[in-house]
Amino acid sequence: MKKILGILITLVAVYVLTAMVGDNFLSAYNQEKLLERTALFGILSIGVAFVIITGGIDLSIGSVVCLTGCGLPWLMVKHEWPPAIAVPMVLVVAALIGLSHGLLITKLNLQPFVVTLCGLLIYRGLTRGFTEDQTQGFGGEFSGLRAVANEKISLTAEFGIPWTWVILVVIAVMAWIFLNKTIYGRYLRALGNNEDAARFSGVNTDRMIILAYVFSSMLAGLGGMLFVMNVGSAQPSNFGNFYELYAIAAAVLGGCSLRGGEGTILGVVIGAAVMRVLYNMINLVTWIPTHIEFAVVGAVILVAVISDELVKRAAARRRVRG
């Protein structure tokens, strides 16, 4: 709870500061876009949070976003697949990617960093191959499907809640229930805290690790489809680039320990909001160069990891004294 309060205070502080120094930050259009982008990146962040809680990492998220984001219009426009078939097929592919990651990690004892780093390279390369490195888009068609990622629930004449935010809330509630109200959520935390102890306690650790990676890839796949529905087109060479960094930063900033065993869904969503407000600040404030974006992301991750380490050391000292 203390971590959530801390990140919430950070969000409020960054939001107020940006409102003070950024032109048009409080405009209805900008606020809608801020909610929209927070929702899209929040979906990716919830997925990677499951992996981080197990003590793993998923570096392939951005490339899975690219694969699914380019793959959906490629199937629907070039191969004339109906949305009712194309969308489930893309989700199945994403699930199979997560399954393959989990099996390689659990059955061959490969390091998650290596497996997902290879995935990062493989999936983008495959996407550039089957699309012949050409931009994929909907060509003005499928407006009904694209409305899922572009329509809003109007609250006033100028402002509305994007439907992507509704999707995020639904996913966040389901993830919270899974993590906090089911035995499998307790298994995930136990696995992250001590895998050997969890295994000796009867937890099928391999199954839980595989499940975490399937969740991560499926949400990355869903996010990739929503991203391309939102913008209308995707370029295989750069679509989804570094999205894994934003997702991991949001998760860590929101309280997920890279050592595993800790993490809250609400904290992750707030962490995603902090990252998007920071990004918005960089783009709106004229005296901050826009090309330092990745430096800010790197600094945020570093600060979050240092804070996590200091908190753990302080807790360890208190246990020793006690």
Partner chain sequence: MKIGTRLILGLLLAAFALSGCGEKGPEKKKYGVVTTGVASFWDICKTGAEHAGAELDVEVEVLFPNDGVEQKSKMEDMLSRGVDGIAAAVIDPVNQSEFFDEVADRVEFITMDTDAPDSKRKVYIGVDNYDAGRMCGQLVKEALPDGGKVVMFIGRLEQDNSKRRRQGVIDELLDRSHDSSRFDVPGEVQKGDKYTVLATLTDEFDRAKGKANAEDMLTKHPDVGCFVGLFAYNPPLILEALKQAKKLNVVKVVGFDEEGPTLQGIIDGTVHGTVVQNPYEYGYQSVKVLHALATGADAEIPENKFINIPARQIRKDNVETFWADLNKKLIGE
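Here the rigid core means the biggest group of C-alpha atoms that line up within 1.5 Å when the two forms are laid on top of each other. Every value quoted in this text rests on a predicted model; they were computed, and no experiment measured them. Positions refer to the first chain, counted from 1. First, how it differs from the form predicted together with the partner chain.
Hinge assignment between the two forms, with options 26, 288, 169, 100: the rigid parts meet at 288. Once the larger rigid part is held fixed by C-alpha superposition between the two forms, the smaller part shows a rotation of 12 degrees.
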The other form holds:
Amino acid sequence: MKKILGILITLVAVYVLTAMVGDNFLSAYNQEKLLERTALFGILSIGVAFVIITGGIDLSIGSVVCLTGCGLPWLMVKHEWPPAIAVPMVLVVAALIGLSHGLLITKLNLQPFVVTLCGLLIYRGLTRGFTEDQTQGFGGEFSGLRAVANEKISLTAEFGIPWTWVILVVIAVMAWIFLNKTIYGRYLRALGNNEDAARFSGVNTDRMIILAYVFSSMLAGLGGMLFVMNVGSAQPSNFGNFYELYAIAAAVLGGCSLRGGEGTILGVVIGAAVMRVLYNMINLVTWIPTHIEFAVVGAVILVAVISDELVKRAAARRRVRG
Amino acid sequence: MKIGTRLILGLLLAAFALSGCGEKGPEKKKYGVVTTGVASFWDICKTGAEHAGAELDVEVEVLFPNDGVEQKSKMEDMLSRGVDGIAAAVIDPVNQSEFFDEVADRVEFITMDTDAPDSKRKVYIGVDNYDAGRMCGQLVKEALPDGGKVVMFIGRLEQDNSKRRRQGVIDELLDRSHDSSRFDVPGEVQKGDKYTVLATLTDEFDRAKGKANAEDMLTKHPDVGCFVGLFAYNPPLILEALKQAKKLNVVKVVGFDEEGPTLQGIIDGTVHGTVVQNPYEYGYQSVKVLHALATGADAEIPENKFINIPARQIRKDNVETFWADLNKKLIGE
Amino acid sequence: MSSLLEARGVVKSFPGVKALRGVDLRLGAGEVLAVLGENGAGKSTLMKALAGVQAADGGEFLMNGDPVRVDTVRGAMAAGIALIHQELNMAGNLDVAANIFLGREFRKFGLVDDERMRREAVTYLKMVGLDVDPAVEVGTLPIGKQQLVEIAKALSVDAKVLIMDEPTSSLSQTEAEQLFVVVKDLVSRGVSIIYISHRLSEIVQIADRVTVLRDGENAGELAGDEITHGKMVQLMVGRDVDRFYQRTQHELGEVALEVKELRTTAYPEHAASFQVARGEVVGVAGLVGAGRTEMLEAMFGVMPALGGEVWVQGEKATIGAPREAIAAGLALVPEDRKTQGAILDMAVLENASLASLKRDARKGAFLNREAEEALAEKGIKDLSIRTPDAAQLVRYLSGGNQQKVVLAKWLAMKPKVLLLDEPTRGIDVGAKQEIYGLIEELAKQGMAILFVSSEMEEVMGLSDRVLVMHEGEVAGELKRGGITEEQIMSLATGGVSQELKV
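Hand over the structure of the form predicted together with the partner chain; the form predicted alone is what we had up.
Let's see the whole complex now, leading with the same chain.
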């Protein structure tokens, strides 16, 4: 709880501020949309959180989103694969991508930054290749499948819980259990803190690192499919551009240290929520010019990270004295 | 050392000679057509360019760069490979002019779709986006005969065609005079007698953001009357947002260009209409004009150096014929 | 003898530790003063304070009776004090002259005047009896010569006091002898030396006076004939040595560990072979860089062995990774507690259970919290780890208790063979004694223990048998009772002992 206090305060602050100065921020529709967007980006962030906890980084997420987001309609519409085959197939491809990252990083000792940076370029290029750079969309079909990403469970006449949010909660709970209640989660955190010590203690560190990259790519793949199901179509040249950075920013906001070892799933989800509320705020608050949005988002993240660091230092100082 | 140098020289000469052997007769003329991005719009343009190429028996290469930097490097590569003329769609008219002048010094150079009026381009083939914008404004007036609030969505605003297109819509809605040099700051609300233009939102081609923009505007302005999507992919995203909010037909939609969901929307009645350009003609005419310039024939360039390929309004009555014809061009027939 | 340098009441604290509690030090002109103490006694801290590397919190510093400020390296240099670092502080890619004049380059028209620097460097190189081309890159010289370059550098700033911190730790016997000649020569020129070493025999050989530190305080002084091995140790340890290293005789069991022709990357052409019996404590001595750590790491699968076999209780173990070594019944307490042993930012509990989690504390893929807690509590109790509770982060424990957490992790595995690499480095005397007691206890229970240590006293006091390594080979074995430091040194530096394998 202590670890996510800072980010929780940030969320509440941004939320209350926007509710005060934004138009119709608290409307049921807007709240639904915030849940939906937080879910879509949150899934990516949980994925990258696993990698960040091992002390690595995954820059390929945006391109995996592109590959899977374009790949799913490409398989289903152009090649007429049934969803029951296309969806698992896309997930398998995403898993293989993660596996290859993990193998290159552990067995060849390449740097995660380099491996996934190359991934960022390769998967986008491949997608633009097999789609011949054409926009891929569902063409108004598959509304049953797409309902997963753009329908909701109605609670009142006005408000309902988006299905994407349900998916996020399921994934977050599973991720939390994995990280905190299984021995493998323990190993992951141990090696993120101190890879040598974990290895010296008999942990199969390579296997755990590979697993983290597989999780990251699979969740990016799932996210990519949900994005395209939500939006309806995807253009290979820019679908998912910069999404790796949104995911990393949310994970860092949520308390993941890029030095590894630290991170809570709840914090990461809250981090993703902060980002989405910020973007929403920029659109709903009339006096914020929309073209400075990057500056606003960057500044808020920086302030959150700085205050988090100051809180940590104060705690450490108390500890030394005590 | 000396022997080595001579050997290399010899090899080079041999290679030169051999490469010449493969050619039969005079070389075909080569032309490049450079777009501003990837879209089905540009595929139709490509079809037009290729048709002209086949008719004239010349080689045509169509490139799809994503931004100004990529466009420049791809055009430079094209020049290095050897080309007789280039037709380019402009991303940034002011800052790219200098580079375009360099291109124009070396090969025949014209602009299409979007113009760089201050460069040494020989001619501009395209639509007057301001006029097209005003046509779009007329569609909004038809959709909202009693007036109302309007929000516009667009990919980015820095390029000339975006600015003029948007200005055309505003001027038409506010019943202003025909003056394409006007520019209203995007952040300001433009209020006329019947119509109020609340905002213009950009998404930098991020589709999730484009959809979120439409959703946020539904939140912020529950009483909005019409959404105008000014880039090809904007109307489909607007439709997705409206569908989930169950506001199809409540908020009117007017579009630009001819993406499938937009045309389907017109058939279904969820989109009032769209303004389409004629990318096929852009491609076709570009190659024809370039070839005339390169071979010294009469290119029939008008005084104002503007070959107008007018835009058209598509409504429920003409959408099906238009779509059938479009599909033929898309598959390159 | 009038004092050249005097320090009075030097105090220095680090978070959680009082490293110096008012230490005095007096150095005469042309004197060699040895400063002695166990690890953690405060000698390095005192030397860093004298040389301005790490300013003291309090205390007076006098040079020729005048107060001087030594809170920066520059200040100490101006006062005439220079530190020759334990780890050499040379830019290996620069030439000898450039290193000597680093930061004080001669210039001509604003550019570095290499020619003049090289000319002047020769003067100082002669003073230390070093005959090398000043234009040669330092990195290409052997360690011993690099050290002489560093001394030359100190002389070039006109140092009156040279502090030498473990100067012979990585030198061969011959190189060390050369160094002593240089030291004596410097003293005859009026330079004073503060000399720090663990090798007591060296100190007997070159020191005029010895001052001993213990737990951050002065423990006593010896001069002239008083400087003997026994007296020095007594002052350092503060009690009778034999009681400090309590060993009882017990029967050794069958062979628990056998290493056959093990070759490592440190010395690919040399192989080590030896045995350790159940209940036996075997110490491994040798110079820094003798390949001891590499040998342990190869046995434990941390780094691949180039060849050789490891047998545990009569079974051949295939070891490609630590987890395979652990499965074979080995455990390793690594050399660097903070980067290899403990996970500082995890709790005592999580550290203690890390190795045995898979075997003892899970339900399927899930953690078995009760089993884990029981295991941690047992570790805390058995090793008397001083921590508020099992949830405390290891970072906030003292060095000794951190090491005990690492030991607890391994004892939970009940290994057949325990490998320890410098197990008491950087921990206080009390914790040291507890760890010695623990080793004795484990040996009694029948565990085979192999430990590497650079502390002569520890090796001699604790071991049933000592293996001395030299360049990747076991140069000799010495049995408990009558092991002398000279024997170890002679074997460690490649000399031949007359008392091999009694």
